[in-house]
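Just the one chain here, laid out as C-alpha coordinates, in the form predicted alone.
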Amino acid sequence: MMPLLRLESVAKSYWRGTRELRVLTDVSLDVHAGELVGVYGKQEAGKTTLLKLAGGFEPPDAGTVTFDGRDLSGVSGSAIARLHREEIAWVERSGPESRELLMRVYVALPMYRRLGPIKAERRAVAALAKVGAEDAADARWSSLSNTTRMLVAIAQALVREPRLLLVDDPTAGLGIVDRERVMGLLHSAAEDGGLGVLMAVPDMPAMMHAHEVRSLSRGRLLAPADPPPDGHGTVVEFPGGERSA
(Lines of atoms letter the chains of each structure in order from A and count residues from 1; the text may use other names and numbers.)
(Lines give C-alpha, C1' and ligand atoms only; values in the text may rest on other atoms or scores of the structure.)
Protein backbone atom coordinates (compact mmCIF):
# COMPACT_ATOMS: atom_id res chain seq x y z
CA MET A 1 0.00 0.00 0.00
CA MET A 2 1.32 3.43 -0.93
CA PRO A 3 2.21 5.53 2.12
CA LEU A 4 0.32 8.73 2.77
CA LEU A 5 3.62 10.51 3.43
CA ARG A 6 7.04 9.53 2.13
CA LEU A 7 10.39 11.23 2.70
CA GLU A 8 13.18 9.92 0.48
CA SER A 9 16.85 10.82 1.05
CA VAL A 10 15.89 14.22 2.44
CA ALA A 11 18.60 16.67 3.51
CA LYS A 12 18.39 20.15 5.01
CA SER A 13 20.97 22.73 6.03
CA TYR A 14 20.81 26.26 7.39
CA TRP A 15 23.45 28.97 7.20
CA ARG A 16 24.73 30.96 10.14
CA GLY A 17 26.81 33.61 8.48
CA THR A 18 29.39 31.71 6.45
CA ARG A 19 28.93 28.50 8.43
CA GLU A 20 26.70 25.71 7.15
CA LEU A 21 24.70 23.86 9.78
CA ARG A 22 23.62 20.47 8.50
CA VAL A 23 20.38 19.57 10.26
CA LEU A 24 19.15 16.51 8.31
CA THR A 25 21.18 14.09 6.19
CA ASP A 26 19.73 11.40 3.91
CA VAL A 27 16.49 10.98 5.89
CA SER A 28 13.90 8.49 4.60
CA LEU A 29 10.58 7.74 6.31
CA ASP A 30 7.08 6.47 5.46
CA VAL A 31 3.84 7.25 7.28
CA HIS A 32 0.68 5.36 6.33
CA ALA A 33 -2.93 6.32 6.98
CA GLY A 34 -4.01 4.90 10.34
CA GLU A 35 -0.44 4.92 11.66
CA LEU A 36 1.22 6.88 14.47
CA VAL A 37 4.94 7.25 13.78
CA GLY A 38 7.17 8.72 16.47
CA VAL A 39 10.60 10.29 16.13
CA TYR A 40 12.66 11.01 19.21
CA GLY A 41 15.96 12.76 19.72
CA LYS A 42 17.79 15.28 21.83
CA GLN A 43 17.19 19.03 21.64
CA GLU A 44 18.36 20.49 18.32
CA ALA A 45 18.51 17.03 16.76
CA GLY A 46 16.42 18.30 13.83
CA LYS A 47 13.00 17.00 14.88
CA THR A 48 11.08 20.22 14.22
CA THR A 49 12.84 20.67 10.88
CA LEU A 50 11.83 17.12 9.95
CA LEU A 51 8.17 17.93 10.68
CA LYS A 52 8.33 21.17 8.68
CA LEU A 53 9.71 19.36 5.65
CA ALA A 54 7.17 16.55 6.04
CA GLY A 55 4.30 19.04 5.90
CA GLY A 56 5.65 21.13 3.04
CA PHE A 57 6.22 24.14 5.29
CA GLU A 58 9.84 24.23 4.13
CA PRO A 59 11.51 22.64 1.07
CA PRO A 60 14.35 20.14 1.44
CA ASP A 61 17.77 20.92 -0.01
CA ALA A 62 17.90 17.42 -1.47
CA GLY A 63 15.58 14.43 -1.72
CA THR A 64 11.81 14.37 -2.09
CA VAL A 65 8.77 14.72 0.15
CA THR A 66 5.67 13.03 -1.26
CA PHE A 67 2.16 13.43 0.14
CA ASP A 68 -0.57 11.18 -1.28
CA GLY A 69 1.64 10.51 -4.30
CA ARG A 70 2.35 14.20 -4.98
CA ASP A 71 5.89 15.56 -4.82
CA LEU A 72 5.45 18.65 -2.66
CA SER A 73 8.36 20.41 -4.35
CA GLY A 74 6.30 20.58 -7.54
CA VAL A 75 3.15 21.92 -5.87
CA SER A 76 2.31 25.62 -6.24
CA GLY A 77 2.16 27.97 -3.29
CA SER A 78 -1.62 28.22 -3.47
CA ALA A 79 -1.94 24.42 -3.59
CA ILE A 80 0.34 24.07 -0.55
CA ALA A 81 -1.81 26.61 1.29
CA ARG A 82 -4.90 24.57 0.46
CA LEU A 83 -3.21 21.41 1.72
CA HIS A 84 -2.45 23.18 5.01
CA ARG A 85 -6.06 24.31 5.31
CA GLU A 86 -7.63 20.96 4.49
CA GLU A 87 -5.30 17.94 4.53
CA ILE A 88 -2.10 18.58 6.51
CA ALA A 89 -2.52 19.96 10.02
CA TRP A 90 0.18 21.14 12.42
CA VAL A 91 -0.72 20.99 16.12
CA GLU A 92 0.06 24.56 17.18
CA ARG A 93 1.20 24.69 20.82
CA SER A 94 1.55 28.46 21.09
CA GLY A 95 -2.17 29.22 21.05
CA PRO A 96 -4.01 32.13 19.42
CA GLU A 97 -2.30 35.43 18.59
CA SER A 98 -5.15 37.23 20.32
CA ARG A 99 -5.46 36.05 23.91
CA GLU A 100 -9.00 37.46 24.01
CA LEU A 101 -10.41 34.77 21.69
CA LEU A 102 -12.71 32.18 23.20
CA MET A 103 -11.46 28.69 22.49
CA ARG A 104 -14.49 27.72 20.41
CA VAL A 105 -13.64 30.64 18.11
CA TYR A 106 -9.94 29.80 18.04
CA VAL A 107 -10.60 26.15 17.20
CA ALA A 108 -13.13 27.21 14.53
CA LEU A 109 -10.78 29.60 12.71
CA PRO A 110 -9.47 27.08 10.13
CA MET A 111 -13.07 26.37 9.08
CA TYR A 112 -14.46 29.93 8.90
CA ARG A 113 -13.69 30.33 5.22
CA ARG A 114 -15.12 26.95 4.27
CA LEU A 115 -18.21 26.80 6.51
CA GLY A 116 -18.92 30.30 7.79
CA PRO A 117 -18.78 31.32 11.47
CA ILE A 118 -21.88 29.56 12.80
CA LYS A 119 -21.22 26.12 11.31
CA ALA A 120 -17.49 26.43 11.99
CA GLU A 121 -18.05 27.11 15.68
CA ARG A 122 -20.48 24.20 15.93
CA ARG A 123 -17.81 21.93 14.49
CA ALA A 124 -15.26 23.46 16.87
CA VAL A 125 -17.41 22.66 19.90
CA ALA A 126 -17.76 19.09 18.64
CA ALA A 127 -13.98 18.84 18.15
CA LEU A 128 -13.36 20.09 21.69
CA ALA A 129 -15.79 17.53 23.04
CA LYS A 130 -14.08 14.79 21.05
CA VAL A 131 -10.74 15.47 22.75
CA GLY A 132 -12.32 15.88 26.19
CA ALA A 133 -11.94 19.67 26.38
CA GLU A 134 -15.56 20.75 25.99
CA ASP A 135 -15.35 22.84 29.20
CA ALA A 136 -12.78 25.06 27.47
CA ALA A 137 -15.17 26.20 24.73
CA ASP A 138 -15.95 29.54 26.41
CA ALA A 139 -12.58 29.96 28.12
CA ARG A 140 -9.54 31.97 27.09
CA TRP A 141 -6.04 30.59 26.56
CA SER A 142 -4.60 32.26 29.66
CA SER A 143 -7.02 30.41 31.95
CA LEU A 144 -6.19 26.92 30.65
CA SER A 145 -3.86 24.34 32.17
CA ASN A 146 -0.96 22.96 30.10
CA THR A 147 -2.92 19.78 29.49
CA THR A 148 -6.06 21.58 28.32
CA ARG A 149 -3.97 23.81 26.07
CA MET A 150 -2.57 20.71 24.42
CA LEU A 151 -6.05 19.25 23.98
CA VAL A 152 -7.31 22.51 22.48
CA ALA A 153 -4.34 22.57 20.10
CA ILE A 154 -5.17 19.04 18.95
CA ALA A 155 -8.84 19.98 18.50
CA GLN A 156 -7.80 23.02 16.43
CA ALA A 157 -5.83 20.72 14.13
CA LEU A 158 -8.48 17.99 13.96
CA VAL A 159 -11.41 20.35 13.30
CA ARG A 160 -10.44 20.58 9.61
CA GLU A 161 -10.59 16.76 9.33
CA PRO A 162 -7.05 16.44 7.92
CA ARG A 163 -5.38 13.33 6.55
CA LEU A 164 -1.97 14.02 8.08
CA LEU A 165 -1.31 15.35 11.58
CA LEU A 166 2.10 16.76 12.57
CA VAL A 167 2.80 17.07 16.30
CA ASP A 168 5.92 18.59 17.88
CA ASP A 169 6.60 17.54 21.49
CA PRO A 170 2.98 17.07 22.62
CA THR A 171 3.92 15.90 26.15
CA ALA A 172 6.10 18.87 27.17
CA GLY A 173 5.21 20.14 30.64
CA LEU A 174 2.72 17.33 31.33
CA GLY A 175 2.63 14.84 34.18
CA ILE A 176 2.61 11.08 33.64
CA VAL A 177 -1.19 10.71 33.66
CA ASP A 178 -1.76 13.61 31.29
CA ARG A 179 1.03 12.40 28.97
CA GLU A 180 -0.78 9.09 28.71
CA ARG A 181 -4.05 10.87 27.99
CA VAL A 182 -2.57 12.95 25.17
CA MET A 183 -0.70 10.03 23.66
CA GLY A 184 -3.81 7.86 23.78
CA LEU A 185 -5.71 10.60 21.97
CA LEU A 186 -3.12 10.76 19.17
CA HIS A 187 -3.15 6.96 18.94
CA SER A 188 -6.94 7.04 18.53
CA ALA A 189 -6.73 9.81 15.93
CA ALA A 190 -4.53 7.51 13.87
CA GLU A 191 -6.24 4.15 14.34
CA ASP A 192 -9.87 5.21 14.70
CA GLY A 193 -9.75 8.35 12.57
CA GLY A 194 -7.59 6.87 9.83
CA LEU A 195 -5.08 9.72 9.95
CA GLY A 196 -1.37 9.52 9.43
CA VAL A 197 0.27 11.01 12.52
CA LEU A 198 3.94 12.01 12.65
CA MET A 199 5.09 13.04 16.11
CA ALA A 200 8.42 14.26 17.49
CA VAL A 201 9.40 14.03 21.17
CA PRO A 202 12.67 14.39 23.09
CA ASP A 203 12.64 11.05 24.87
CA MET A 204 11.71 7.41 24.41
CA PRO A 205 9.06 6.90 27.17
CA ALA A 206 6.52 9.07 25.33
CA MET A 207 6.56 6.66 22.39
CA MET A 208 4.80 3.62 23.83
CA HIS A 209 1.59 4.27 21.86
CA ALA A 210 3.38 4.60 18.52
CA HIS A 211 3.13 1.98 15.80
CA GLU A 212 6.65 2.76 14.72
CA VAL A 213 9.54 4.57 16.39
CA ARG A 214 12.67 6.12 14.93
CA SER A 215 15.60 7.89 16.55
CA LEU A 216 17.04 11.09 15.10
CA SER A 217 20.71 11.54 15.91
CA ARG A 218 23.27 13.86 14.31
CA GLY A 219 20.90 14.56 11.45
CA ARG A 220 20.29 10.93 10.57
CA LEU A 221 17.08 9.00 11.09
CA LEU A 222 17.93 5.54 12.36
CA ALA A 223 16.10 2.35 11.46
CA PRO A 224 15.56 -0.24 14.24
CA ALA A 225 18.56 -2.34 13.22
CA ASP A 226 20.96 0.59 12.82
CA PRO A 227 23.44 1.54 15.56
CA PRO A 228 23.33 5.24 16.43
CA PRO A 229 26.30 7.34 15.27
CA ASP A 230 27.59 7.83 18.82
CA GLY A 231 27.16 4.17 19.75
CA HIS A 232 24.50 4.85 22.39
CA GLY A 233 20.73 4.58 22.56
CA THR A 234 18.06 2.21 21.39
CA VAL A 235 15.63 2.28 18.48
CA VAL A 236 12.49 0.19 18.80
CA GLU A 237 9.49 -0.69 16.64
CA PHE A 238 6.15 -1.50 18.26
CA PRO A 239 4.01 -3.73 16.01
CA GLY A 240 0.50 -2.30 15.91
CA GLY A 241 -1.17 -5.55 16.89
CA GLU A 242 0.81 -5.92 20.10
CA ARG A 243 -0.05 -2.62 21.76
CA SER A 244 -2.95 -1.72 23.95
CA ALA A 245 -4.85 1.51 23.36
Partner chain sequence: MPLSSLIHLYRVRLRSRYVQELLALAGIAVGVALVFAALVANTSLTGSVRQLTSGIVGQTRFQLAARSAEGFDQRLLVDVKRIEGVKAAAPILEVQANVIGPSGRRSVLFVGADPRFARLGGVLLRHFTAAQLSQQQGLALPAPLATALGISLGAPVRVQIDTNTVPVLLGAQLQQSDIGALVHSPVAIAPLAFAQKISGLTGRVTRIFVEPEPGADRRVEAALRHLAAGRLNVRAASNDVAVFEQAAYPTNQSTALFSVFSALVGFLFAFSAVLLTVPQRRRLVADLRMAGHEPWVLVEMLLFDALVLGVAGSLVGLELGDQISRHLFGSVPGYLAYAFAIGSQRVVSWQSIAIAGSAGLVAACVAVLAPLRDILARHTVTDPPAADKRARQWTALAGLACLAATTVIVVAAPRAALAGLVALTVALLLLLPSLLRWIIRAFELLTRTMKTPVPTLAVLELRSGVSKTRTIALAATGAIAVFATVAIGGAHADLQRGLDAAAYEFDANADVWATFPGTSNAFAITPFVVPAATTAALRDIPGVRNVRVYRGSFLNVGDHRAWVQAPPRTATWPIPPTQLRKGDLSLATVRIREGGWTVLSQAVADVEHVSIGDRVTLPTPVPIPLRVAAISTNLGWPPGAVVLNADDYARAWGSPAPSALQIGVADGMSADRVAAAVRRTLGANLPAKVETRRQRTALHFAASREGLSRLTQISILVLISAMLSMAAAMGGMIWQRRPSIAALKVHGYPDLELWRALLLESGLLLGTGCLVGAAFGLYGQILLSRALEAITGFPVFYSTAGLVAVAILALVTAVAVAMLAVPGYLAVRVRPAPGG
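Coords for the form predicted together with its partner chain, given the form predicted alone:
Just the single chain follows, nothing else.
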Protein backbone atom coordinates (compact mmCIF):
# COMPACT_ATOMS: atom_id res chain seq x y z
CA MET A 1 0.00 0.00 0.00
CA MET A 2 1.24 3.45 -0.88
CA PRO A 3 2.02 5.46 2.24
CA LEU A 4 0.12 8.68 2.83
CA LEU A 5 3.32 10.47 3.66
CA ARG A 6 6.82 9.49 2.68
CA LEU A 7 10.07 11.16 3.62
CA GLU A 8 13.07 9.92 1.67
CA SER A 9 16.65 10.72 2.69
CA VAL A 10 15.59 14.15 3.83
CA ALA A 11 18.23 16.59 5.09
CA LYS A 12 17.90 20.06 6.55
CA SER A 13 20.33 22.60 7.97
CA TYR A 14 19.86 26.03 9.48
CA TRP A 15 22.34 28.82 9.44
CA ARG A 16 23.06 30.55 12.67
CA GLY A 17 25.18 33.38 11.41
CA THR A 18 28.05 31.70 9.64
CA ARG A 19 27.65 28.40 11.46
CA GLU A 20 25.73 25.62 9.83
CA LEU A 21 23.49 23.71 12.15
CA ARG A 22 22.76 20.30 10.67
CA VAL A 23 19.42 19.35 12.11
CA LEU A 24 18.47 16.42 9.93
CA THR A 25 21.13 14.52 7.99
CA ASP A 26 19.33 11.56 6.51
CA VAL A 27 15.79 10.83 7.49
CA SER A 28 13.39 8.42 5.82
CA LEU A 29 9.94 7.71 7.13
CA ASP A 30 6.55 6.45 5.99
CA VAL A 31 3.20 7.24 7.49
CA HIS A 32 0.18 5.28 6.33
CA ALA A 33 -3.44 6.24 6.66
CA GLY A 34 -4.86 4.99 9.91
CA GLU A 35 -1.45 4.84 11.51
CA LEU A 36 -0.07 6.84 14.43
CA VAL A 37 3.68 7.17 14.05
CA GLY A 38 5.60 8.50 17.01
CA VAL A 39 9.03 10.07 16.79
CA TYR A 40 10.94 10.08 20.04
CA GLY A 41 13.73 12.57 20.57
CA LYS A 42 15.28 14.82 23.12
CA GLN A 43 15.02 18.59 23.09
CA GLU A 44 16.73 20.05 20.02
CA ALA A 45 16.84 16.66 18.31
CA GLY A 46 15.09 18.15 15.25
CA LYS A 47 11.60 16.82 15.87
CA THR A 48 9.84 20.07 15.00
CA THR A 49 11.94 20.47 11.89
CA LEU A 50 11.00 16.97 10.83
CA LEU A 51 7.31 17.79 11.23
CA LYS A 52 7.65 21.07 9.35
CA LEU A 53 9.28 19.29 6.44
CA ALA A 54 6.65 16.57 6.56
CA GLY A 55 3.90 19.19 6.30
CA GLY A 56 5.55 21.14 3.52
CA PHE A 57 5.91 24.15 5.78
CA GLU A 58 9.60 24.23 4.96
CA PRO A 59 11.44 22.74 2.03
CA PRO A 60 14.11 20.08 2.68
CA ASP A 61 17.70 20.83 1.61
CA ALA A 62 17.93 17.33 0.13
CA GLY A 63 15.65 14.34 -0.29
CA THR A 64 11.95 14.34 -1.04
CA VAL A 65 8.75 14.68 0.90
CA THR A 66 5.84 13.00 -0.80
CA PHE A 67 2.26 13.44 0.32
CA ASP A 68 -0.32 11.21 -1.31
CA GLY A 69 2.09 10.55 -4.15
CA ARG A 70 2.82 14.26 -4.75
CA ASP A 71 6.29 15.71 -4.19
CA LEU A 72 5.62 18.65 -1.88
CA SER A 73 8.60 20.64 -3.10
CA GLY A 74 7.01 20.89 -6.52
CA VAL A 75 3.69 22.19 -5.22
CA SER A 76 2.97 25.89 -5.71
CA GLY A 77 2.39 28.29 -2.82
CA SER A 78 -1.35 28.46 -3.14
CA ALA A 79 -1.67 24.71 -3.63
CA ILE A 80 0.36 24.21 -0.45
CA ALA A 81 -2.01 26.57 1.30
CA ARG A 82 -4.93 24.51 0.04
CA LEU A 83 -3.25 21.34 1.32
CA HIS A 84 -2.82 22.94 4.72
CA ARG A 85 -6.40 24.08 4.74
CA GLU A 86 -7.88 20.77 3.71
CA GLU A 87 -5.53 17.80 3.94
CA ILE A 88 -2.51 18.35 6.15
CA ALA A 89 -3.39 19.77 9.54
CA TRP A 90 -0.77 21.05 11.92
CA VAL A 91 -1.80 20.92 15.56
CA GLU A 92 -0.67 24.33 16.77
CA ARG A 93 0.13 23.86 20.42
CA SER A 94 0.77 27.56 21.04
CA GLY A 95 -2.73 28.52 19.98
CA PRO A 96 -3.80 31.53 17.98
CA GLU A 97 -1.41 34.43 17.55
CA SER A 98 -4.46 36.65 17.80
CA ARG A 99 -5.15 36.34 21.48
CA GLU A 100 -8.39 38.25 21.23
CA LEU A 101 -10.15 35.54 19.26
CA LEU A 102 -12.81 33.40 20.85
CA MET A 103 -12.05 29.71 20.43
CA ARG A 104 -15.10 29.17 18.23
CA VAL A 105 -13.65 31.77 15.85
CA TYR A 106 -10.14 30.37 16.08
CA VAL A 107 -11.24 26.81 15.40
CA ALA A 108 -13.41 28.03 12.53
CA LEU A 109 -10.55 29.93 10.84
CA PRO A 110 -9.76 27.23 8.26
CA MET A 111 -13.43 26.90 7.38
CA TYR A 112 -14.52 30.49 6.83
CA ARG A 113 -13.65 30.44 3.22
CA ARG A 114 -15.40 27.22 2.38
CA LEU A 115 -18.48 27.54 4.56
CA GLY A 116 -19.10 31.18 5.46
CA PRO A 117 -19.24 32.43 9.03
CA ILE A 118 -22.36 30.74 10.37
CA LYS A 119 -21.68 27.21 9.12
CA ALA A 120 -17.97 27.50 9.86
CA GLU A 121 -18.58 28.30 13.49
CA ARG A 122 -21.24 25.65 13.80
CA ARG A 123 -18.68 23.15 12.54
CA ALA A 124 -16.09 24.58 14.95
CA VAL A 125 -18.35 24.14 17.94
CA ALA A 126 -19.05 20.56 16.84
CA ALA A 127 -15.32 19.88 16.56
CA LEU A 128 -14.75 21.28 20.03
CA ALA A 129 -17.49 19.08 21.38
CA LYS A 130 -15.97 16.07 19.69
CA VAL A 131 -12.69 16.49 21.56
CA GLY A 132 -14.55 17.27 24.77
CA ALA A 133 -13.74 20.97 24.87
CA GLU A 134 -17.16 22.41 24.10
CA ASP A 135 -16.92 24.72 27.11
CA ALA A 136 -13.99 26.50 25.50
CA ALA A 137 -16.05 27.74 22.53
CA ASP A 138 -16.70 31.15 24.04
CA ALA A 139 -13.47 31.48 25.94
CA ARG A 140 -10.17 33.01 24.93
CA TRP A 141 -6.88 31.14 24.78
CA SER A 142 -5.41 32.91 27.79
CA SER A 143 -8.11 31.58 30.09
CA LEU A 144 -7.73 27.92 29.11
CA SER A 145 -5.87 25.19 30.98
CA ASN A 146 -2.98 23.37 29.33
CA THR A 147 -5.16 20.36 28.61
CA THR A 148 -8.02 22.35 27.12
CA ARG A 149 -5.53 24.26 24.99
CA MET A 150 -4.26 21.01 23.57
CA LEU A 151 -7.80 19.79 22.95
CA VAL A 152 -8.70 23.07 21.20
CA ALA A 153 -5.57 22.79 19.09
CA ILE A 154 -6.56 19.28 18.06
CA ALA A 155 -10.10 20.45 17.32
CA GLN A 156 -8.70 23.25 15.13
CA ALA A 157 -6.74 20.66 13.20
CA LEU A 158 -9.54 18.11 12.97
CA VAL A 159 -12.20 20.64 11.96
CA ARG A 160 -10.84 20.62 8.41
CA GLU A 161 -11.27 16.85 8.20
CA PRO A 162 -7.68 16.38 7.12
CA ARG A 163 -5.94 13.22 6.01
CA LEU A 164 -2.70 13.84 7.83
CA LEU A 165 -2.27 15.24 11.30
CA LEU A 166 1.07 16.65 12.45
CA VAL A 167 1.47 16.97 16.19
CA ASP A 168 4.45 18.43 17.95
CA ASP A 169 4.85 17.48 21.60
CA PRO A 170 1.17 17.10 22.47
CA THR A 171 1.78 16.05 26.06
CA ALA A 172 4.02 18.91 27.14
CA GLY A 173 3.03 20.18 30.53
CA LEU A 174 0.27 17.65 31.00
CA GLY A 175 -0.26 15.34 33.94
CA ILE A 176 -0.58 11.59 33.51
CA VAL A 177 -4.37 11.60 33.32
CA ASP A 178 -4.53 14.36 30.71
CA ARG A 179 -1.68 12.82 28.80
CA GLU A 180 -3.70 9.65 28.43
CA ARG A 181 -6.73 11.63 27.29
CA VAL A 182 -4.86 13.54 24.60
CA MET A 183 -2.99 10.48 23.42
CA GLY A 184 -6.23 8.55 23.32
CA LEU A 185 -7.71 11.23 21.06
CA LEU A 186 -4.79 11.03 18.66
CA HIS A 187 -4.82 7.26 18.71
CA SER A 188 -8.49 7.11 17.84
CA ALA A 189 -8.05 9.82 15.19
CA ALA A 190 -5.74 7.39 13.47
CA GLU A 191 -7.45 4.15 14.28
CA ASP A 192 -11.10 5.20 14.00
CA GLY A 193 -10.77 8.27 11.82
CA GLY A 194 -8.36 6.69 9.38
CA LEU A 195 -6.00 9.64 9.51
CA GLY A 196 -2.27 9.38 9.24
CA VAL A 197 -0.86 10.90 12.39
CA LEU A 198 2.76 11.88 12.80
CA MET A 199 3.67 13.07 16.25
CA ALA A 200 6.90 13.98 17.94
CA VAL A 201 7.38 13.67 21.69
CA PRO A 202 10.28 13.85 24.11
CA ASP A 203 8.42 11.48 26.39
CA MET A 204 8.56 7.70 26.07
CA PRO A 205 5.32 6.79 27.85
CA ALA A 206 3.40 8.90 25.34
CA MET A 207 5.02 6.88 22.56
CA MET A 208 3.25 3.77 23.77
CA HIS A 209 0.12 4.85 21.89
CA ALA A 210 1.90 4.89 18.59
CA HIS A 211 1.60 2.11 16.08
CA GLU A 212 5.14 2.71 15.08
CA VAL A 213 7.97 4.22 17.02
CA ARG A 214 11.09 5.97 15.80
CA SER A 215 13.88 7.67 17.62
CA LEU A 216 15.42 10.80 16.23
CA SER A 217 18.98 11.33 17.22
CA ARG A 218 21.96 13.02 15.68
CA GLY A 219 19.98 13.94 12.57
CA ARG A 220 19.02 10.35 11.84
CA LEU A 221 15.93 8.36 12.48
CA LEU A 222 16.38 4.97 14.20
CA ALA A 223 13.84 2.29 13.54
CA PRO A 224 13.21 -0.49 16.07
CA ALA A 225 15.47 -3.54 15.65
CA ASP A 226 13.91 -6.59 14.10
CA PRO A 227 12.07 -8.56 16.74
CA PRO A 228 14.25 -11.27 18.32
CA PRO A 229 13.85 -14.68 16.68
CA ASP A 230 12.36 -16.32 19.75
CA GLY A 231 9.37 -14.01 19.50
CA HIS A 232 9.07 -13.10 23.15
CA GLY A 233 12.47 -11.95 24.16
CA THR A 234 11.16 -8.72 25.49
CA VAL A 235 13.32 -8.81 28.50
CA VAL A 236 14.42 -5.82 30.37
CA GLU A 237 16.83 -5.96 33.19
CA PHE A 238 16.17 -3.61 36.03
CA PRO A 239 18.82 -2.51 38.45
CA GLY A 240 17.21 -4.58 41.13
CA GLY A 241 17.69 -7.71 39.03
CA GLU A 242 13.93 -8.30 38.66
CA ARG A 243 12.63 -9.29 35.31
CA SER A 244 9.45 -8.53 33.58
CA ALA A 245 8.08 -10.21 30.52
